[in-house]
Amino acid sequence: MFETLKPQPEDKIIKLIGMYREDPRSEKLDLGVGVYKDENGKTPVMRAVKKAEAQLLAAQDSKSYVGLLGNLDFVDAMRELVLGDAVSAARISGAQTPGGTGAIRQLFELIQMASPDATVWISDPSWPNHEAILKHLGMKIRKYRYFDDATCQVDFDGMKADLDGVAAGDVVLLHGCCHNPTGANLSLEQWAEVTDLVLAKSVTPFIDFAYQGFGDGLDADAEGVRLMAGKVPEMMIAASCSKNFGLYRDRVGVALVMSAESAVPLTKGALASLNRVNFSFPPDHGATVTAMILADADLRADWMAELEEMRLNMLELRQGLADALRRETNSDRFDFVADHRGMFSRLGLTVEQVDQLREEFGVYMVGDSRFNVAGLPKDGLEKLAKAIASVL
C-alpha cells in the first residue's frame, strides 16, 4: 500500500541542516538552526539542569507512569511562570507535552472539539509549523499582516485592519514575545489595543509562548500575555522549555487554557483524552527537572542567572552585528537587528542573496533571510558584514 504515499513538502530548515552538515569547508557558518549556541558553538546544559538532574537520579525510584496530564508539579510551576498572579489559578487547565510543538498540536484540536467551524488566523509571517500543522488537521487558517519588510518593524496598522474581519469564535494566534521568525515584537501598548479588539470581536487569543526569558527578561517578556489574561474570558497558551532551560531533546512543554472556573473540568477531560489517543503519557524527566528547578530557591536563582547571561549575550550580538553592518554599508539600513529581540530576526535580503552567501561565503540562514542570532561569531561580525554587504 504504500506505493500510494505522495511525495510530502520538504521541511526547509530540516533540508539547511542537511546541506550544512555536507558541506565540507571549515569556516562555515550555520545561522539557520534553532538552538541556542554558546561561544564555542555548542547548546550547554544549563548549569541548574545539570544540578536538578543529579539529584532526580539519586533520587528517583520508580520509572513508572506519571498521569495522563503528566507532571502536575511542574504544570502549575509553569502556570505561575508564564501568568504569574494575573489571572486565578482556579480558571486554568493544563497538560504537559512533548514540548511546544506538542502544545501547539493538542490545543489545535482542543479548538476542533470544541468548535469545529473556527477559523484560526496566524500572523504573515509565522513559525512555518503553525499553518503547517493546521493544514494537516484541515483547519481553516487566514493570515494577518505583522511586518513590514520596508521598515522592518511591526506593521501594527495593517495588522489592526487585517483582524477587524476576524468573526465571532475565530481564534486569534500570537507570539508572546520574540517573534519568529522576525523579531520584532509588540510593545504593551499595541499589545492592549489588541486585547481591546479580542473583546469586542468575541475572539479567542492563542499565544505562542516559546522564548520567555529571551527578550528583555522573564516578566518583562510576559507583561503583554498577562494584560491580555487578566481582561479576556478564554485564552490557550503553549509554552516551551526547549529555549529557556535548554532542553530541546527533552522535549518539554505544556498547553495551558484559561476559561471559566465552571468549564475547567471538561477541559482538563479533554486535554487529558488528547493525549492519551496522541501519545499517552507524555516524557517525564525534563518537565521534573524543570519543576525541581521552579520550586527550589538556589536552582531557580542559578537558572535565572544564566538565563539572563544567555539573554544579555544574544543582545550584545545583536548589537555587534547592527554596528559592524553599519560600518560596511555605511548606513542605518540594518540599524533594527539591534532593536528587534529573541534568537531571530530576518535580514531583508532576497533568496537569490542568500543563496549567494551560501555559495560564496559558506553563511548558512533561511531562505527568508531569518538568522539565529545566537549562532552569531562573537570574533567573526565584521567577515560576516563584509559577506552580507557584499552580496547587496
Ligand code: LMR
Contents of the next structure:
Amino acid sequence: MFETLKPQPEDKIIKLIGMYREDPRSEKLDLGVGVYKDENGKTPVMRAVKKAEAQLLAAQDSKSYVGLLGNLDFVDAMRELVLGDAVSAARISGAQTPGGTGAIRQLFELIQMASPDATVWISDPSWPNHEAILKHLGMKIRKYRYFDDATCQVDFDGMKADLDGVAAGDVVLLHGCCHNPTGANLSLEQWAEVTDLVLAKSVTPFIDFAYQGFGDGLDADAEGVRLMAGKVPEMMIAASCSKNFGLYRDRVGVALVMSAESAVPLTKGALASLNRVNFSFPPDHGATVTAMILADADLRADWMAELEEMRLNMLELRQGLADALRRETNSDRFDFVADHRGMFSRLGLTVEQVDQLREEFGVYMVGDSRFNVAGLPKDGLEKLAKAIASVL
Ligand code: LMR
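Please move on to the form predicted together with the named molecule, as the form predicted on its own is already shown.
Full complex below, order starting with the chain above.
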C-alpha cells in the first residue's frame, strides 16, 4: 500500500534545519528555525525550569494518566498569563496540547466541528504551518494582505481592505505579538480597529500566541489580545511555551476558547474529545513544570527575569545589526530591523540573494529572507552585515 504514497511538500523551516546540520563549514551561521540561542550559540534550559524539574523529580510518585484536558492548574495559569483579568475565567474553556502547534491543530478541528464551512483567513505571509495544517484538514483558506515589502511595515490599509471581504462566521487568524515571519506588529490602535471589524462582521478571531514575552514584555505583548478579548463575544487562542519557557522539545501548549458561559460545557467536552481521538492525554512533564513555575513566587520571578534578559538581548542584537547594516550599505534601508519585535524579521532579499548568502558565506535563513534574531552573533554583526551588503 505504501507505494501509493505521494511525496509531501517539505516545510521550508524544517528543511533548513537539515541543510544546516549537513554543512561541514565551521563558520556557518544558523538564522533559520525560531529557537532562542545565548551568546555561546546554546539554547539554554531556563533556570526556573531546572529548579522546577528537580522538585518534580523528587516529589512525583506516579506517572498515571492525568485527564484528557491535561493539567488543569497549567491550563488555568496559562489563561491568566495570556488574558490577565480581561475576561472572566468562567467564559474560558482550555485544553493542554502538545505544543502551540498542537493547540492550532486542535482549534482548527474545533472550528470544523462547530462550523464545517467556515473559511479561515490567514495573513500573507504567515507561519507556513498554518496553511499546511488547514490544507491537510481540507479547510477553506483565504489570505489577507499584511506586510508592505517596500516599507517593511504592516500594510494596514491592505489588511483592512481584504478583511472587508470576510463573511459572517469566518475565522480571522492573527498573531498575538511578534508576527512570524515579518516581525512587524499591529499597534494597539490597530488592534482596536481590527476588534471593531471583527464585531461589525461577526467573525471569530483566532490568536496564535507563540512569543509572549519576546517582544515588548509579558504584559505589553498581550495588550492587543486582551483588548480584543474584552470586547468580542468569542475568541480562540493557541499559546505556546516553547519559546518563553524554552520548552521546545517537551511540547507544551494550550488551546483556549472564550465563549458565552452557557457554551463552556459543550466546548470543554469537544476539546476533550478532540484530544482523545488525536492522542488521548497530552504530555504532562513540561506542562506541570510550567504550572509549578507560574504558581511559585520565587520560581516565577526568576523565570520572568531570565525571559527579560533574553528579550533585551534580542533587542540589542536587532539594534546592532541595524547599525552595522547602516554602515555597510550607507543607507537606512534596514533600519526597520531595530523597530521590529520578536524573533524574526524579513530582510527583503530575493531567493537568489538568500541562496548566495548560504552558499558563499554559510549564512542560513528562510528563503523569504526571514532570519532568527536570536541566532545573530554578537561579535560577528559587522561580518554578517558585510556579507548581506555584498549580495545586494
Ligand atoms: C519557527 O517559525 O521557526 C518556529 O515556530 C519553529 C517551527 O516549528 O517552525
